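Only one chain is shown below, in C-alpha cells, and it's the form predicted on its own.
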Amino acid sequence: MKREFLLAGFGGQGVLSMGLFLAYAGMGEGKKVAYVPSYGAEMRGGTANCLVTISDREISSPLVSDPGVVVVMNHPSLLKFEPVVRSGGILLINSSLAHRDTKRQDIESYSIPTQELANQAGFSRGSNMIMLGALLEATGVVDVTETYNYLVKTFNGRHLDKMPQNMAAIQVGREFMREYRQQSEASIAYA
C-alpha cells in the first residue's frame, strides 16, 4: 500500500502540522514515510503546502506529481491543486475559505466547513484539526486509536493543554465526514 497526500493552504493554517501528523502516524505504524514541506517567504499568510507519502515499501522519490489525496484549506490552493488530484482520488475542500466545489467528475470531493465546525466545537483555532479528522475518516490511512500519541509527537510535547480540544476537533471532523458519506450514499441510492 502506498498513499500520497498533498496538503495546501495559507501559512498559519496548520497545513504543515497536518502533514507532520501523517508522517509521525505512518512511522508509528512501521511504514516508510516521506515528508516534504514547502512554504513561501512569509510564515503567516503566505503559501504553505506539503507532500506526504506513506508506504509499505521503500519510497523512490519524495516528490509526487499526482497525489491520490489532496487537502485544500483556501481558495487559491483549490485553484492551484485541484487539477493534480489523481483520477479516482480524493479532494477535501475547506469550504469556509474555498467557495466552490470541484469541477471534476473523476474524483471524490468533500466540502467541509472547518471554521464553522471548529466554532461549534468551541475551538475556533481548530480548523486544521477538523480537517485532519475528516481526512483520517475519508482515507483510513492510520489507526485513529493512536491519534493522541501522534499529536503529542507532532507538537513535540508542547501544547499538551490543548490536546483535549484538538482531540475533540478531530472527532468532530471524523463524525462530519462519516455523516457526509452516509448522506452521499443515500442520495446515490435514491437517484
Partner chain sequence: MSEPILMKGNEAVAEAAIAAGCRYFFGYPITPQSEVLEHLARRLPEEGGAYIQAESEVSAINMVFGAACAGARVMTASSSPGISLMQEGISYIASAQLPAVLVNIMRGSPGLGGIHPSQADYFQSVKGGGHGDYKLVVLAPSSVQELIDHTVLAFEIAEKYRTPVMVFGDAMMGQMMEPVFLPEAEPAPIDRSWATTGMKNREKPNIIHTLYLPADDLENHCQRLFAKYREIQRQEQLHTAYLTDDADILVVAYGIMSRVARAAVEMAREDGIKAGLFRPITLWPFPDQALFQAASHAQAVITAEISMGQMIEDVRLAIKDKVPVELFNRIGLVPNPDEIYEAIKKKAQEVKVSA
Second form
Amino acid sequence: MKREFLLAGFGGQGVLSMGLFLAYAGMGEGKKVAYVPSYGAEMRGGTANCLVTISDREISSPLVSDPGVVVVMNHPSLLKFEPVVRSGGILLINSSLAHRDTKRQDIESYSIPTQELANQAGFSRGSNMIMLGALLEATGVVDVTETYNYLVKTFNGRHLDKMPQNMAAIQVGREFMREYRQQSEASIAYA
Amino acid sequence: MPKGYQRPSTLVERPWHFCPGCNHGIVHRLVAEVIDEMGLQKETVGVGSVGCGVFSYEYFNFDGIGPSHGRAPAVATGVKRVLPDRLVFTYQGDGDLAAIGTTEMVHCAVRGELISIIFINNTLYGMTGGQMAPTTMMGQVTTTTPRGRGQAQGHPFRVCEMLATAEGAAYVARTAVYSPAQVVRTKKAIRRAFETQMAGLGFSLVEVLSACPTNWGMNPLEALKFVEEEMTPVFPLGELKVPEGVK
Amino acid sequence: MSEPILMKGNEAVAEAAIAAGCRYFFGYPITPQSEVLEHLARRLPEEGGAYIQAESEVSAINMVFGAACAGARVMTASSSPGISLMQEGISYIASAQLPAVLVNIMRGSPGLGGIHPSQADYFQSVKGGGHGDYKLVVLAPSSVQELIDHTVLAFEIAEKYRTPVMVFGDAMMGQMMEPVFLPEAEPAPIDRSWATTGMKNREKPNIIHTLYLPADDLENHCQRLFAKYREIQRQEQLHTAYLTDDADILVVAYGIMSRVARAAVEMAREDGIKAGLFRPITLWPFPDQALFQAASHAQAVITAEISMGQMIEDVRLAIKDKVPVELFNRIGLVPNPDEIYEAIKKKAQEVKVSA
Amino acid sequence: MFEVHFLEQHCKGCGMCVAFCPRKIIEMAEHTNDQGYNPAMVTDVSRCTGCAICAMMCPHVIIEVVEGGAA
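Take the protein just shown as the form predicted on its own and give its structure as the form predicted in complex with the partner chain.
Shown next: the complete complex, the earlier chain at its head.
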C-alpha cells in the first residue's frame, strides 16, 4: 500500500508542518515515508506545497504526477492542483479561502471551512490542523492515537507545549469530516 | 650587548634563491631567530605564499605549507583552528597579500584570527618580473607602468593603516631593514607579533618595507637608500597598534 | 538498531559528518545548502570542534586545505556557483594529497542559474573543474539515508587514499526528508604522520606543497597521483543494477533521478516492457565495465539527467556505442516517473520490443 | 678575539656587509665562488669587535661571528 499526499497553500498557513506531521505519523506506524517540500521564491508569504509519500515498501520515486490525496488551502492552489488528483482520489478544499467546490466528477471532494472551525475551537491559527484532522478521517491512513504517542516520544519534550492545542484542532477536523460524510451518505441514500 | 652571531638552527643551511641584496633573506633570518629565541621551532607551522616567498618552506626547519596565491591567511586559519596552541604564521609578499589575497587577509584580521602575517612590501611583483603591485608608489616605473604609476593605475595601498581599524587586529606594525637599527626594530616587531598570537590577544601583522634591487634596477645599497628615502614617506614606519599584553 | 529519525537531506549531511568524526567545517551560505552550515554552526561547538563562516567559498576551501594539512577530518559544502569558486582549491588539495570531503548540493546553472534541483555539475566534478591532471572521487547518493552513508564513505575513501572526495546532492535531496539511521561507528583513524602539526618529536619537518619546478619532478608527481587513481578505479567503483539481466531498454540515471527512473522502470515492467535501471553510485570512478555488462541485452539505452546531457558521454564510452544512447532530460526540476516511462515506451516501440 | 666565518659558496656578493661594517674590514674577494659571485672576506680579523652587524645585514645568512681563536 502506497499513498501520496500533495498539500498546497500559501506560505505561513502551516502547509509544510501539516506535511511533516503526516510524515511523522507514517513513521510512527513503521512505514516508509518521504517528504518533499517545494517553496516559492520567497521564504515567507509565497506559495508553499509539499508532497508526502507513505508506503509499506521502499519508496522509489518521492515524486508523483497524480497524487491520490490533494489538499488545497487557498484558491490559487485549487486552480493549480485540482487537475492533478488521481481519478478516484480525494480532494480536500479549504472553503474559507477557496471560492468554489470542485468541478471534477471522478474524485471524492470535501469543502472544509477550516478558519471558521478553528475560530470555534478557540485556536484561530489552527486551520492547518483542522484540515489535517479532516484528511486523517477521510483517508484513514494512520491511527491518530498512535501518532500522538509517537510524536510525544520523538520530540522528547521539544514543541510539546503546542501539542494539546494541535491535537484538539485535529479532533475538531476529524469530527467535522465524520459528520460531513454521514450527511453526504444520507443525502445519497435519499436521492 | 652580546657579541658574535650564529645562524639560527631554525634555518636550513642551503643557498637562497633570492637575488643578491634582496631583503627577503634578512626577514627570513629574523623570523627564524625569533622562533629560536621563543623556543617554538617544534611548535610552529609556517604558511608560505606565491611569489618570491614561495620557497620559504624549504628554508625554515619547521613544518611548512605551500598554499595557492593569496590564500595563505585562509590556510593558516584552518591550521590554527585545528591546532590552537601552535605558532602559525604566513609569509606573504605585496602581490600575494595586498592584491589577490586581500579578502583573506582582511577577514583574518576582522575575525581576530590568532595567526601572524609577515608581509613583505617591495612595491612590485618580484617573481614575475617587476610588474605593478597595489603598493607601487605614484610615479614609480614598473614593467606594467612604463610611464610611472599614474591616476589611471590608482594609488598605493596602505595595508597597515587599513588593518589597524579592524578590532580583531591586535598588533600592527610597519618596519624596514635598510639599516642595522631598523633590522633590530623589525626583529622586535616580529617577536611582538608572535607574542601577541601566543598570548591569544588577536591577529598580528608586521609589514616590512623591503628592497628589490633586481627589479628596481639598482645595486643593493642604492636599493636600501630607496627604501629609506622614497618608501618611508609613503609608508611611514612604526607600530600602529600594540596590545597591552606585549608592551 | 535505534529508532529512525526524520531528517532533511542537508541536516543529514551535517549529522553524518559529525558521526564520521569530522569536527571542522568551513563554508559560505548559498541556497539550497545553507542548512548544512546552520546545523554545523550549532552542532560543532557542542562537539568541541570549530565552524567558520568564511568570507567566500575561495576562503572556505583554503581553510579546508589548512585544516587537512593540520591532520583534521574536515569538510565543506556548497552549491554549484560556490563549488565553481572552490575549483582552484580542489586542484591544490588533490595535488597536495590531502583528505577532504566536499558536498555539492547542486542547483540550476550556468551563471547564477536558479535554486532548483540540478545535475549540471557532472562535467565540472567528474572531468576536472580545477586545473591540471587530477581526479576527484564523486559519490552520488539517491536518498537521505544514502546522503548519510555516502558522507561517511567519503571520509573513508578520502583518508584511505589521501584525496578529495565529493558528495553530490541536489536542491531536492537537500530539502527532502526521509527517515534515517545515523551511523554508530566513525571511520578508523588513519596514519597522519605526514601532517604539518608542528615538529614536536619529529627530527625532520613535514612540508606540504604543490610546486614541482623541475619537469622531471612534476612528471613523477603526476605518475604517483595516477597510480593512486588507478587503484581507486580498481577498488572503489560502486553501482546498482535493477532488472538489467533481460532488459531491452536500459535506463541509466544517478542521484535523485535514479529514484524516479526506478519508478518508471517499474511502470514499464507492469506494462510488459522489459526495462532495467543501471545506477552509477561512483561517478568517478565510473563503473564502465559493470554498465557494459548491464547493457549486454539492451536494444537501446536512455540516460536520464537533470542537465543538457553530461553523464551520457561516459555512458556512450562505457557501452562502446554498441546500441544507441539517447538522452531524457529536464532542467530546473526533477521529473515525475511517468515522463521517463513515456520515454521508455517510445523507445520500446522504436526498437520494436514493446509488449 | 673573534672569528668571522663566511659560507663562501652561498655568498651572492651583494656587498651589504662591506658597506655596513663599522671597522671597514670586509672586502669582496678577487676570486669567484661556484655561483660566479665574488664572495665577501675579512681583511684584518684582529680588528673585529664582534659587533656582528655584517651578519645582521647579510641577506643570504652566510656570516657567523664567533668568539675565540688566536688573539
